[in-house]
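The chain that follows stands alone, in the form predicted on its own, written as structure tokens.
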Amino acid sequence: MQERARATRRSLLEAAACLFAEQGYAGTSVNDISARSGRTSGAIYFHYASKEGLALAVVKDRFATWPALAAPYTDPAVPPLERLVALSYEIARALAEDTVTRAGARLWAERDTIDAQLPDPFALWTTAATRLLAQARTTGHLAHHVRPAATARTLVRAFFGLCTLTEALEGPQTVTDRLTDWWGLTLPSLQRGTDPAEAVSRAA
């Protein structure tokens, strides 16, 4: 693809991000997505067929991509635990501070309106937790009851609602400041050994 179609493909992706984070996919139009651009509405059917097309390129961007997020977690001569607790953040300060993911997470949770299949980022990044809290019970760091692929489903779905739900009563930037409250709560019945606080605290 030529430079040029890049840089329009773009600008149309973070327009339309801006306003599906800000509006929703039902109170975002073409024309609106055209206006923030700064492009022409039939650049946006040429790039991506349809705002449905375009949605799904936004939740494709970085949505999607979380499970990518672990690749840098794989130092073994950092626990596995607090590797997880590591990503844990990593992922709020993108769902916290960065519009595409913003907007990608949203499309998600509004999905049944959108005449489009999303894809669903949340059986990777289970599959990624599963392992390191595999690999945390081969180390010994994890309690003998804690079971990881059950664990690792649960976790996944916890956070994601703690992040939602607290960006909704109080606001994004309050994000990392429950997550530190939540694997406080959390790590005491994960960990073996080592102390929950200090595991957290170097993770963050």
The other form holds:
Number of protein chains: 2
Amino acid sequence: MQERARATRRSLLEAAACLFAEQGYAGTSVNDISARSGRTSGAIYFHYASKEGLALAVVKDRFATWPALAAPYTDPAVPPLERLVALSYEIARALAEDTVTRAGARLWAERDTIDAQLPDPFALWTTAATRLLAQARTTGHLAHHVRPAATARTLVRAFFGLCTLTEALEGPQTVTDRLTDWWGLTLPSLQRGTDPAEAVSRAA
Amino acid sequence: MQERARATRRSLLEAAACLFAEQGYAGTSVNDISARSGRTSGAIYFHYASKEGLALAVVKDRFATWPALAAPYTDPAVPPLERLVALSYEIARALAEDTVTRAGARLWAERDTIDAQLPDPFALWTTAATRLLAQARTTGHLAHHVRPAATARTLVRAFFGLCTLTEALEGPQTVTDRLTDWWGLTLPSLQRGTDPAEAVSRAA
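For comparison with the form predicted on its own, would you give the structure of this protein in the form predicted in complex with another copy of the chain?
What follows is the entire complex, opening with the chain shown before.
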């Protein structure tokens, strides 16, 4: 792709992400995106075919950042449960602060009103959490009764509900504190023979 | 209100709840509700003023059932944490099976697209959970570090996320099993000196 076309696509995608995050999908028109980006609506149809196409591109752009976001949490020198907790804070921060991530979460919440199949991030998160729990088993940090895959599934859903409901009810500024409360309730069940409060405070 | 007017209001409300639960708010027209209920759209405007008015009435109808739903869980003969777990299964069942509850949850998820202030159930649930945790403190069943109000807030959000995401990703039939997984991770942190697995299986 030529440099200029790439710049146009990027500016359309960023304008759309801002507007979807702020106003939702139904509340954002192609004209709004054109006005915010300073590009013509013709450019939107040329590069993304439709508003649905742009929504899908925003969601895919969010997934493209996942490997870079997750990479720091593969360091084997750090205990796996500590990495799991730290990764959850990283995702919570992205959900509270990063425009494309916020837009992705809102588009997913509004998925029934969007005429496109939007992929969700839960499989990626669950795979990452399963791997970290399995590593914690190997290193002897995981409680005996914990099954990594089933537990990862439960953790991801409760975590996402906690973050999104906290933001809806209180705003984004308290998400980190509530996440600490949640880990305080949850982490002791995962751990074998370490101090849960210490693991949460080190990772936060 | 006369008997006939009450019957009309009820049939409109039930038709609207079904359609909101199935198709969402934006996907349901006043004409759809008229067709489903067998009443005229004039009756809708006469009794509820607007589609927003009907949405609000559905949500309020859901709250009206709360005291009856919560009442069985006030029995002081049953340990408070066991009542908390049992109440969560009751709410999860309503979220999975009861039309008005399902409609209320979906309308809340779509609240940004609805031109009305829809109350949410989280304050009611959190108050009930706080009371049960405080009772567990009194009866000596609550772990020392647990603060009832903050913990109730965390539990309600994680619980709701677990139920709604499970339904979205897997359908309603697995919600009860996933809730059991979640309590298995969460209940041990609340309890002082009882067997968590036993409390979950008794209450389910």
